[in-house]
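This document starts with one chain, in the form predicted alone, laid out as structure tokens.
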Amino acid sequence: MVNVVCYEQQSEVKKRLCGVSQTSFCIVEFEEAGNLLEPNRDATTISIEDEDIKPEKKRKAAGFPPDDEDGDPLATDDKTELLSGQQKSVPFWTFEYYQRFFDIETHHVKERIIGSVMPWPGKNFIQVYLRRNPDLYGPFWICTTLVFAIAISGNLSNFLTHLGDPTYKYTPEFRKVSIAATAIFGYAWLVPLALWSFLLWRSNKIMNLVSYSFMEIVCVYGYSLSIYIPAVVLWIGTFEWLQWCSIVVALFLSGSVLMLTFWPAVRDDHPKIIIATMSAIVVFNILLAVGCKAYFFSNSERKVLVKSAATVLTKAPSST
């Protein structure tokens, strides 16, 4: 005799036969099974599935992707190397080496830009924002944006300087783009290279010094230039005091990021080395800002126009 217990969806427990609708499921209890378990009520029953069911079906039911035993052997080798910790490293002169530095989420770039323009005492930019994961995406586009901002703002400033002069004919100076690119990218790569070499040499001399990788230093210098982009836009105006105020603010914020980041790397060194290193970081930062201001936004032409206009006005009465 077969006892049938059926559980229907969204209804109370009822007893029906197995031939009910498809929305219900039945649990069939055989009387033979009860007789078998009669001697030992505490016995544990085990459900043995059909041997023809493949393990792939079990993985699909559990939510795991099926195993690709016949898949790409290269992918299998990569997984094996990754799991064993023996993944092959590519040379630094190949494209694949730098490709991983451009694999970064947008919100991470946003956080690093905000952190570079809002330095806070006790916060190391590398430890707080990079976390041993430097990128080149942000520094590259920051430098590129700054190059075009300097070139465009310089041309606009030159146009506003000669505004109202009937003898002046505006011609765009495209050479400023190449000069600005050389200055900005040279600063963003050569200065970090020199600093990295120096810190590496000092870390070999003193073992307890904090060491940074070259890419981490490049990343810090790249993001530290982000504050100069809005400052350069303010240089378009003809107000000299506004230009110098923006330079001072940009120098303070950018220099603070660099000082707070590299201070742990030299604080245990000799005092003379500390002073020389920190001074060099600040001096190169000042040279970049003041140099760009003096070359691309020089007021020498404006002064020449004022002097020539004053000369014309003084000579006019004497001729009459």
Given for the second form:
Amino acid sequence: MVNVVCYEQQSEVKKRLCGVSQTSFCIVEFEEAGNLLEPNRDATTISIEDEDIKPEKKRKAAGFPPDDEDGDPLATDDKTELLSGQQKSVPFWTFEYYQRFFDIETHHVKERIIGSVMPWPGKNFIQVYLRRNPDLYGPFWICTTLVFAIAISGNLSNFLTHLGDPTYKYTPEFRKVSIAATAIFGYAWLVPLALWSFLLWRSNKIMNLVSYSFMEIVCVYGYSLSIYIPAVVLWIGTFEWLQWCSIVVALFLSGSVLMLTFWPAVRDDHPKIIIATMSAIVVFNILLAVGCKAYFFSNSERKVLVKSAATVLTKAPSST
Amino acid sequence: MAAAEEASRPFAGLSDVSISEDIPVEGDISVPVGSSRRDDEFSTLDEPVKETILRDLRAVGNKFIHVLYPKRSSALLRDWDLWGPLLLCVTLALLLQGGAADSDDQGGPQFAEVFVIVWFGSIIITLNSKLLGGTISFFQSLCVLGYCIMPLTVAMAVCRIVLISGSGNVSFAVRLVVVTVSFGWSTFASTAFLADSQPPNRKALVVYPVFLFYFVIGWMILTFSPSQ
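Following the display of the form predicted alone, present the structure of the form predicted in complex with the partner chain.
Let us now look at the entire complex, which starts with that chain.
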């Protein structure tokens, strides 16, 4: 957006900014226009919407401080919130409302996925990668991919375990896709909802500098699930210990990213609340991973049980 | 009053602008009346029914040929229709029946499930590409995604024929090759039609869901096991 400021008389400020001695009007940047009005109250201003300015530039012009070294960058939340709120607010039932959450490019998605699997102490995922631009593309498609990956890998692993077993009839088991979808989409949407409402409730009690919006929390959770896609593929046809190893590694990576992200939001709180929140985040993560493993990949014990039951049954008549 | 005068002074220079007289301005303000010949072309009430059906079938067949030899063309996009996708979806769902799944609960997809996966999946991919700022319209995108299922439907028919002869390892290997080739063909064909409508830095974001969609359909085809 550009501000066109018209002066009746030539003023010192105008000369300094426009660099010409006699102008009818000059175009100045957004921040400077605010300063211009102060000495010259009689100036009339016309605002023209410039369609060509990309949202990126708009955010930069809004004074976004990504590398603010002095002081807590999160302390400037208020200012950036006010300035970035310049975009017009559309009602949530229009298409344009959701288009706001798809304003990313391929390299952004790649960076965010890589950032979600590499926890770096001091680097907060929301601050560093989201930068006030949470997207819905990543969480949605990562969850969908994970749903199909789990269903397909479970099916394949089932098939490979029973390879050579003449009594086994292969079925594609498409019902499991809907169960996997319910579990994963529930985790990716309901847990962030609970966490967000809990943080909102706590922020009313303690003055918190850090507050995350619902979309940002959904975004973090969605991207943190991305480590499970290679983990799930790794579970096909490997040894039990390797499967548990990969679960532990995946849990550690995604859990630590989540903990590092939410630490600034709860660190000012009562110690009991901090421990409760952090452990709840970790526990839900563990529940999801272990639950998926147990439900979709629990074939080796069953096979052993079936075989031992069969041997017991055949031995019993012969002993009498 | 004085302020208004002074405010108009910045724009004073604009009043001097005038069109020079040696540039002739002439034209013709008249609305072209449509010739009656056009009415005859668009009136299809009098033609025989066979001609009406054949015209649609020819359009569908023409698009099938475009999918078979995918090159960057706008034929699919210009005159979109949803007959072809419907035909292909019904054929695919029918071919996926008659498997081991019919007798027991567990197992392969039911007819309605195939329908839901194909149409719901296409709608979600279309919404995704529109949200990412694509210039393609909703039904054009549905049309392209539906027509590009054709290689997979052909693969399904081939798989069923292969399964008649036997369901051992050799037939599995053949089916795997056929399904993989047709999956690659479908993805390549649909990206050839859809790629131009996206901004260049988001192409991969739009192509990936299409890849996932055809992968899931290919998986359904590959895991089809006949009843014994």
